[in-house]
Each structure stands twice: as structure tokens, then as C-alpha cells.
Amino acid sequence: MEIKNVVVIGSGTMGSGIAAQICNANIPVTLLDLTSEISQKAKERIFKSRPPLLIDKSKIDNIKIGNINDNFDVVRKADWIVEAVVERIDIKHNIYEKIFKNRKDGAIVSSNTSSIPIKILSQNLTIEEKKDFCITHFFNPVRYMDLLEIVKSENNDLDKINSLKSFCEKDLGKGTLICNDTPGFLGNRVGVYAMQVAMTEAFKMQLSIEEADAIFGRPMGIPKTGVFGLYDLIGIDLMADVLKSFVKELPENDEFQKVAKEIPLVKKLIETGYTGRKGKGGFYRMNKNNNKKILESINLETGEYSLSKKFNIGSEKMDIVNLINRKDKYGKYAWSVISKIIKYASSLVPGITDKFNDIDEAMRLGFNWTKGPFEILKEIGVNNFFQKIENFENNNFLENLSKTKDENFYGERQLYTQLETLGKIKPKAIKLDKNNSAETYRFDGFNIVEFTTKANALDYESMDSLKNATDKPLIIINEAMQFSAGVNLSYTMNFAEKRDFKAIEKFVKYFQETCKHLKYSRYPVVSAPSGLALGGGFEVLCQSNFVVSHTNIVVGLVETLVGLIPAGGGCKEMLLRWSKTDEAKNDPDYAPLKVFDIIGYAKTATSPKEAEPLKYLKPEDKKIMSRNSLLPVSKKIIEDEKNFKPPEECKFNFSGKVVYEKMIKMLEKLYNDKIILDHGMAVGKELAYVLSGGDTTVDKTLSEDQLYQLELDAFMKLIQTKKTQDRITHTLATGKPLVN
């Protein structure tokens, strides 16, 4: 069936998020609550949300509002009605009675519950009504979390369930998994268990919370919050409620029961208001010392807080095999946690799903893990795993695998989608070239480059991979959360601290050469960004020939925040884009002044809709709701560009000193108003010199290479200053800009 109209009942966090995402898909949606005032406030929250729930804020009025008493007749026109009210079964049953009395024949009805089984939700429904009822469990925030679990029952019309799945994947951009009606479904059942194992093992092995978070984090392919940081983020009290629900729903012999037992320290934290970031603090808390904020952490044995000490395990890249083989308490902790997660996840097959790799996809899409438990098992190696594991009684999956010892047990990835995703195509590569920063997958008609560093930050080896992959049409795409957060600042600062500025200059030149090589390559280059595409990441993107952008991007040139200017062609490309406007044809200063404003303020866009007016994206760039479609659309571009010709090199004409002085006046006003300080003024002057064309006049023509040289000269002047180095050091340590 076709879904053309949706009603969401319940305008809390989840209901609002679902309504916003349906609006993002250009589907008319009505948001109902107890009163219209409540719905109106929810609509206002959607409009003001940061990060924004709407891709295009101008479409806010496509979300209609109302209340369940006066406006319930809208249900009669809906193809899909989503219930997202409070987790009380009596309230839900009353809502369903009202919905099924008013819905049109065949309309789908679903609940966004995260904990109540479908058999209880639907117990008052007729057999015919049960055919059209399911659970659609979105993850928060709905726009940014890819996972959607559709929970089916034995009564469902499976054609209708598959139709809903197709709509949610294609139109809402969700990684949609169909699963059975079991407690916690797929993601939460394994994800919450994993968190509890990581926590209880840390208590048992007397690790500090910093040690546990450092291991149960990036080295395991898990977000850097770790377990205790994630507990604080979610809310310690909320997690306690989740655990109580699992304890109630799961049988007594389920392994989950062992890790869900109440921990005295956790109970004490909740009772004293230490419920996490929303409370007075949690496992971590902010405190003041001499009027300065300091981060403190709790001692798991004493319950006392002290200054938090960052723990460095020695690697932030995922390296499971070396991690579990460490001959220290950290290796022991890692193996204990990983082996228990693998055992538990495999014990659930086929109970919660008959496709074991759907569990991996749930962890990747819903918890941002790099690899799920079965992929981790594959990475460890079947033989290695069974040599290390102690017991796995009554685990049919592992018992069978222990007999076959099949190292290739995994099969194809991402079975939940029919699309040809990056995850599916990588194993089919003819050849794989890799270094420490990127991997190049080589196929018959094209190459793929995937960055592999932390936040996909760029360095010399990233550039090597890009440059060497242009012997065929090239797609630059990543499975990780970010396209690229920019040039690796730590890499740059290592040279700066040694006063080896020649090495920095050599790298920036190579970065420029590589970007220029991409732009004028014999074969088409396609960038397919999702997540962050900032600084150097944007410079790679904007000097590709084609862009296929996911709607969930954050794009921009942010170098001024760390006391630098874009030097990989970012200034040049933005000048080129703004020079093509009608205004610039009549005013040679128009483009430099616009770009000065955009780069100077380090403006970013959080969607393609926001990116176009800044010219970070072009109207002809493809914008895609479903991340899984990035690769197929990129491949289609390559297939259509059999007669590709690289663009002609561009030329520039700027007024030099004339526009430079206009920019200086703008800087002086900002300085006098104390919006920028001394170094902000210095950075602004260097940016102004580059964007004005340097020592030029409007009748002189500048080449791209001359613009590259201006960028390089300004970058090198700034990187050698202590104040820029202070900015970089502060940002690396805190994640926040320093104003100096």
C-alpha cells in the first residue's frame, strides 16, 4: 500500500521526532496530543531543536497539530497511524480502541513502544485488526539514528509489513529490521546487555571508570563515551527502569538476569540525585575548583569523586585481536566483555531473529558500533575464539559452529536491504589496497576509497590512497559515522611541536596537489558524504566532480576556529562558486566578501537545504534520504558518465587592495565590539589577503595555482604562531574553540 498521509499520536520526544522525520520525507503528518497547546509546544520544539530534527525548517507548517478529542477525525484519512504515548498499557488500549473505530480500512497502526510486547498491546484487538497492527520502534534522535525495528506477530499481513518496511527504508531513510516479539527486540536486547556486562566486569575487575570507558570504546569499535559515559548520557535512573523491565519480562535462567541485578552504588547515585548529565552528575560530574570547571569521576569501590584522569590504552583504532591478546588486566577485561556479548547474542538465534547478522546491523544502526558481535567473532577467527572460550553449553549456534569450524560462516552482510550497499560490495572487490588511513577497493569498472582513521581525519596516507585510486572512476564513501572531520590536527601538531614546519608545508602542498588531481582526473570522481564533512573533508568533497549527499550531513569550512584558514583549495573553490553568481558578474568584490563572511564565521550547514544557500553544495548535487542509497546513486553517475571530460581550469579576477580594505574595516568593527580578540584579528587579516587575491588588481588574471599558493602561505604563517598552536591544543583537549 502507498503511504500518503500519517497521524502521530503523542507529541513527546519520540512522537515529535517521528513526525519531523515524516515531514522530512514530504509526507503530510498530523501530531495529536491531549490538548492542542501541548501539540503546538511540541511543534515549536521541533522548529528550535539542536541538532535540528527538520532538514528544511521552512516546511514546519507541513506538520499539522490537534488534540485527540476535537481532531481525531484526521485518523480517517491516514494510511499509517503511529501511537507514541506514555508507556502505560491502559492508556494505549484506550487509544487503540478509538483508532480502530475511526481508521479507514487497511490503514496500518503501530506503536513506538520500546518495552511492551505486541501480544499485550494487541490483546483487545480482533483477528482482522491484528493483521494491520505492529510495533515500529524508532531510536532517538529519530532523524539521526538509522535503526528502525518493525516487530511483527503471527497475525500480521506480511505483505503489509514488507510494504511498511519498504516505505520506511526508501522514504524515511531508515535501516529497517523486521524482528520477532521478544523483550527488547534486537537492538536493546543485545545493546543493553553489552552495557551491563561492560559495567559489571569493570566492578568485578576493579577498573576505574576511565579505564573501562577507554577499552569499551573506540578500541572495540564502540563510540568514545564508553559504558559509564553512555550511562550518564542516557540517564542512570532511566537505565534502572529499563533493567527492571528486562528482569520482569525475561525468564529467570536468561543470562541477562545475572548482569541486571541492582548495584548498590547505582542505587545510591539515583537516590541522591546523581542521575547523569540531566542531574547533578553521575559516574562523571562537573565541579568547580578556584572558579574553574573540572571533570571528576567516581571511584567504583569507595563512591568518592576525584579529578578525572584520562586513560590512554595506546590505540583508538578498532583492533579486537590485539586487544583481547594483551597480557594485562585490560586484555582480560576486553576478552571477558567481548566473549560474553558474543555468547549472549548467539544464544538468541533464532529466537529473536533467524538472520544472525541482523543483530550486527541493529548494533551498528542503533548503537553506532563499527561491528556487531558476529562480525567481531569473524574478526577474532572461529578457531581462535574456540581455543579461548571456556564454555558455551546450550548455545546451539556456537555448538554447531564449534563442529564445522567454518571461518566463512558469516556470509553476506546487510541482508535486511535489497540495495547494493557499501557493506555488501566490499567483500566482492577484486583487490584491496590499504594503509593506516584508508582502504581502496578495486572493482572492474571503478574504485572505492574509504577512510579509516578516527573521525576519518585526513593525513598523508589518506591523500596517497585518493591519488592512487584515480586510475579508474572513483567513489569516496565511508561506512563510518563521518565522511571526514578534516585534516588530522594531532598529525599537524606533532610536526609543529618539533618546529618541523617544512614537513607541514610538504603535507599541505601534497593535499593541494591531490585535490587538484581529483578535480582534473581523467575519470569522474564522486564523493558520497554522510555525517561530518568539515575543513579538509569538505575540500575533498568540493573538488570532486560529483557529489551524492546524505541528508544528514554537517558541512563547512571551520579552520578559523583553530586559528587557520582553509588551505586545500577551500578558499579557491568557494570563490569560484560565488564568482558565478549574477551579483558577482556586476561586482568583482561580491564573491570575496561573501566568502569572507562564510569562512570567517566558520559557518556550517546541517542539511543539504542549509548547504545550498552557502554554496557548500550545488543545486545539481544529489541529495539522498536513505544512506544505503549513496553507493547505488554514485555508481549510476559513473555509469552515465562514459564520455566524461574533466572541467577546464578556472581563472580569477579580484580587486586586491580595494576589497582587502573593505574586509579590514569589517574586522576592525568586530575587534572594537570585542567579538574577536587579537588573534582573531590576525587570522582574519590572513583570510582577507587570500580572498582578495593578494597583491593584484581587477585587470590581472589569477590562476588556480596562484590561489593555492596564497592559501599555503597564509596557512604556514598562522601555524607557526603560538596563538594558533594554543587554539589547536585547546580544541584537541576539550573539543571546544579557544578565543584568543
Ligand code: NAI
Given for the second form:
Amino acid sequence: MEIKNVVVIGSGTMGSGIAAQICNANIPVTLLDLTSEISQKAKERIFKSRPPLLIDKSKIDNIKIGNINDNFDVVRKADWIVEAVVERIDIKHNIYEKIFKNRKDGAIVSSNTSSIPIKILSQNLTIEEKKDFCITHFFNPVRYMDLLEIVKSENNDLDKINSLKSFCEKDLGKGTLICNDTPGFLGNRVGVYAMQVAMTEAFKMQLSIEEADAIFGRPMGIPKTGVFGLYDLIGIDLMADVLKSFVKELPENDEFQKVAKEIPLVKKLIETGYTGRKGKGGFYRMNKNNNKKILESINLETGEYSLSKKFNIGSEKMDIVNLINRKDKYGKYAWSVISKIIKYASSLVPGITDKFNDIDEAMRLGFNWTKGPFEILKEIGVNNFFQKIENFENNNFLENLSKTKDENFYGERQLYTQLETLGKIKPKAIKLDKNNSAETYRFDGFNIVEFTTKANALDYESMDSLKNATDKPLIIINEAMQFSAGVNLSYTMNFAEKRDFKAIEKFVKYFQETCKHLKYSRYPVVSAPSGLALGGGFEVLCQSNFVVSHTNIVVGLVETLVGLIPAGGGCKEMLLRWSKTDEAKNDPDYAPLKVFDIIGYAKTATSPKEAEPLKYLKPEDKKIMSRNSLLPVSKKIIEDEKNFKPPEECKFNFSGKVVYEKMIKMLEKLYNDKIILDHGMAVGKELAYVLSGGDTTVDKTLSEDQLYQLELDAFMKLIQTKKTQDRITHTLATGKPLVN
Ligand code: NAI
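Starting from the form predicted on its own above, please write out the structure of the form predicted together with the ligand.
What follows is the whole complex; the chain from before opens it.
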């Protein structure tokens, strides 16, 4: 079965997200709603969405729109019809009746329902129709959430389900799990339970919401939004609806019922319009004090808001074993939450799935957890877990495990995909090295470096790992969300605060040396980014010999925002890329001015399509929809590059003062128009000096090392200024740039 034409019915949040992702896969799609005005508005929303749902906005017209009365004919041509209308069974049934009257023979029909069982959805269909009907449960936002659950019934044609799965994996880039028809399927059943446990235990143990979020967050391998932050993000009212549907669908003795009871404070928040970020606020809210925005948090006991106080648990990395061993209330909270989640998830095997592995993957793909409950159990250690746990009645999985005490119960990872993913090969690979910032593996004659810090920020040890791993072909890739958000600013600020600028200089030099080494070493180096590849992260990427990029990347040189300039070869590499253009052949100032514009404004691209015109990516770089394919495609490059020869060192000719003055004129205009302030001017001047080639003329040839030196000098000057340090401190505290 080939899918060449799709119709999506219902153009709300989910329908428009699904249509956009189908458009991203270059497949024509029609979006139908009650009226064409509604679907036209949806199309406009897709176009304007931030972060963008479209990889390439110029393809927007591949999404056609219409209404279900005048344009239903389009269904006749579709190979796949996705229903994503409101969660009302009567409406859904009416639509199916119409679809099955019109669809072409054998076309797949699916629902995006989050809570209605397939049995009920398909109750009016004939056996023949049921063969082609399933649930395709996407997560919001569709482009960015990797999980797709396909729920099948016993009537399905399995070949068809498998070919739909393979289409969704390959063309739509989704991690696709096949699930049974049970309430909430895999992801929400365990994910929402986990949120509810984290919330109810925080109430019980009288933790502040900041404390709960700090624990049920990074140290447990869970995104930093934690539980209350996530509640606000999803919408407190929406969560209440989700819970109601679980309460209705699940048996009374299901453990979920215990944590799904209505909480008076939550009820009050919804009633008073505190539905989360989309409303007046939620557990957290923004308030104004003396005209300054401040973040406030709710007191779970009193319901009063006060200034939010960040709580630091002392570990930014996943550290579950130490966390649950703490003797304080935080350790108790962590253990209580995680042990309940493990107990609940394991009690669902084999009822909701016979592959516990799929539950872990659902948590990883749908909730961005680093590890699922079963992997966390493995990390805690089977013996350790059973020493700590008090009871686990009616749980066959744990009863069996308590008898075998098999520490290796887990077996392989990511069973849902045939692809040779990083997650699959890591357990089989030889671990060559591990430091505080990265891990190095050897597999099939090549090396892999995976960064392991918060947002994969880079420091001296990350560079060490890269440098040491070039004794074989190297792939730089990771399982975490970000490839790298750039150089670790707190690491740099620690030295700056101690006025140990020598240490910073040593680090930047080592960064440059490592990147140069990546580019010119004997064996090919492939970077396979996904998520953020900013600043230093981009410098690693752009000095690798090959790039295999996921389509969901955010890439760019953003150093000027924190009062610095790229100094790991970013300026040099961008100059090189722009110097190779036809325009640059006739005009020595073309490349410096282009790069000045790009780095000066800290331009970023949110897809490979946007990255190419800026030359953050090259046309020959591979662009891949499916994250799971990054490693196989990188590996193929290495296999094809048996006769790899590193590139020749490059040379530059710039006009020095001539182009520098052009840049200064541009800065002066921005300064006079008050678009930049004093320090913006100072940073701009340093950048201008580097990009113009410094003290040079067009007939002098500059080497890469000379450009590295210019970058280093400018960086060292800036890092020693108070205003750059102010910018860094501000960004570290708020995540936002400071204009000074
Ligand atoms: P929504 O309320 O944003 O959009 C629903 C759309 O359906 C509206 O544009 C509405 O005009 C349209 N509609 C209503 N009756 C229709 C009819 N008879 N014919 C054609 N269009 C009709 O809803 P949302 O959030 O997009 O949800 C859609 C489905 O996806 C629901 O089944 C929901 O349970 C499910 N879902 C929602 C998720 C979310 O995060 N919002 C996540 C996963 C699943």
C-alpha cells in the first residue's frame, strides 16, 4: 500500500499539525472542516506557527483546504483519511459513515482520538470496513513530538497496519508503536499516571511546587518543566478532562483511580480561569511588581501566590540512584513517586502490551523522558529495588522478577523499530571512555561520541572526548533532545568570576584545536544533529566532514547575544562557505558582509530548509525526517568513504580596513537608531574586526590559523568586559538575552 494522497478531517490543533507533517513529507494533503473558513484559518495558523509546524513554508500550498459538505469528493482519491474532529462519538460516527461511503477501496481510515476505544469508534462498521480502520494517536505539537501510537483491533488487516507503520516511521519520521485497544493506550496511561502520582505525592508530602518540579525533573531524567510546570503547559482544564475520561474508562480497582480524584485546589483554579499558560496562569503565574514582570508560584496548602523561589536539588543530570537514597524528604518523595510508577507500569504487562520495552519507548518518545520506568528499574538495580519496595501485590511482572532477581532482565532496547538506532547499538558497543561531559563508544569499526551534559553544553571534557575519538571514523550523535546548545556558559562564567582568564583562553584554544582536528583528521567525521545545534554546537557540526541533519533542528551562531563572538572556528567556517559563492569571486567584501549580517544578528534557522540559504547547512548535507535513521545514514557515509581524504586547508583574502569601515557604518546606523546600545556596538566592532580579516589587505593571504587567532583575541577581549559578563549572567538566570 502506498500513501500518495491524504485527507485530514478536523482542522483544529491536531488536524492542522497532522496535515503540516504530511506536507513536510511532501505528500499532498487536504484539510476539511465544518466550513472552509475554519480550515483556511487553520492553514494560516500553520503558516504562522512558532515553533513552526512546517519545515519549508514555501510548501504551504501543498495543503489544500475545504469543507465537509462541498468538498468531500477529495476523500475518493485519498489513500489515507485521518479523522481529527472533536472528541465526540456521535460526531465521529457520522463522519465515518460518510467516509466509508466515499473512500476508495482499501483506503485506510484512522482516528486521532485520545480516549475513545476502537471498539466503540468502529461499532457501526462492517467487518470488511473494520479491516482498514485503526487509531493513529499523534502527540502535540505533531512535528516535534516523536511518538505515534497506532491502535489496532482484532479485525485489522495486519499487513496494512504494518505498512502504515512503516510509512509513519519513514516518511513522517515518527517513532511508531503498535498498541492494543486499552484506555489511554501506552503513553498517556503511564505518562498521565506518572504526572498524577508526582502531583498527589507533592500535596501529601507538603512539598512546594518548585521542589516537586526540581525532583520530578532532570534528576529523574524528566524534562525540566517537572509536573506543575507541565500541567500549566498542557492546560489544567484539559488535564481535568483527560482524567475524567480515565476515571470513566478504567475499572474501579485500577490504581489510576486513586490518583485521579478531583483535587479542590485544581477545581478552584479551573473555575477562576487559572487554566495554565493559555489562561491567567496556573500553578505558576506571571505578575507585575513595580512594572516589573515577576514569576509567582502557588502554595499548595493555602492556594496563595508568592514570589517563586527556584529550588536547586544539586544535580542537573539524571541521578536516580543517589536521589532515592537521600535521607531527606526529597529522597522520600522521589522514591515514593518512582516506585509507584514502576509498580503501575509493570502491573500493566501483559494487559496493555506484552512488550514492556514499548512502555519505556512511549515515555521517551511521547513525554521526552530519558529513560522509561523499566529502564529506571534496571538503573536502580533489581536487588536494590526489591530491598526497598514494601509490597507489590497483583503484579506478575514484579513477582517473577523478585524470584529471578535477574539484573539483566531488560534485554534489547527500541524493539519497535527495525532501524539500527543509537539506542539499540549502545548496549552492544564497546564503551571506550566516559567523562563528565561525554561518552565514547566503538561499534563496527567506528567511534561514536555522545555528549551527556545539560542541553549538551560543551566544555573542556567534551572536547577531550572528541579529540580522542578520531582514531577511527567518528559519528557525533546523541539520544538527548539537543545536539548541543553551545559552550557551557556557567563553566566559562565560573572562570571569569575568579578572573582566571588564562583558563578560558586555554579552553577556547583547545576548542579550536579540536575542531581543526575533526576537520583534518585521517578518518571521516560525521555530525548527526537534532534539536539545538547552536554556537559551539554548530561549530563542531560545521567543522565535521559530513552532516546528517534531522529536519527538526535549530541551528545558528548566537554568541553575540551574550556579548561574545564565535571563537571555535564559526566565523572562519562561515567566511569560507560564503567565499565560495560566485558573488564572492568578484567582490572580496561579499563574504565578510554576509557573515557579518548573519552572526551580528545571531540569525537562527528552524529547519534545514531555512539553514541552507544562510549556509549553516550545505546542499550536500543529508536532511532526514526520521530521527531513528540518523545513525544508519551516518554509518552508510562512513562505509562509502573507505578512501576518505581530509579537505585541503583553506586560505582567505580580505580587504581588512576597507570592509571593516563598511561594517562600522552599518553599526553606527543601528546605534543611532537605538537598535543596539553601547555594548552592542563594542561586540559588533570586535566581530567586524575578525570578519574583515584584521590588519590585512586583499593581496595578503590569511591562513585558517590566523583566523582562529583573530577569533580568540576578540573573544578574550569581550569575555573580560563587565557588560559581556552581565549579559551571560542574565542569560543564565533568565534564558533571555540582555540588551546593554
Ligand atoms: P480541536 O477542538 O482543536 O479541533 C477540532 C476540530 O474539529 C475543529 O476545527 C472543529 O471545527 C472540527 N469539527 C468539529 N465537528 C466537525 C465535523 N463534523 N466535521 C469536520 N470537522 C469538525 O481538537 P483537537 O485538540 O485538535 O483534537 C482533535 C482530536 O484529537 C480529538 O479526538 C482529541 O481527543 C484528539 N487528540 C488531541 C490532542 C491534543 O493535544 N489536543 C492530542 C492527541 C489527540
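Residue numbers count along the first chain shown, from 1. The structure displayed is predicted, hence computed values, not measured ones. We call the rigid core the largest set of C-alpha positions that still match within 1.5 Å between the two forms. Residues that one form lacks are left out of the comparison.
Asks: Which stretches of at least three consecutive residues shift by 2 Å or more at every Cα between these two forms, once the core is superposed?
Replies: Core-superposed, the single displaced stretch is 430 to 432.
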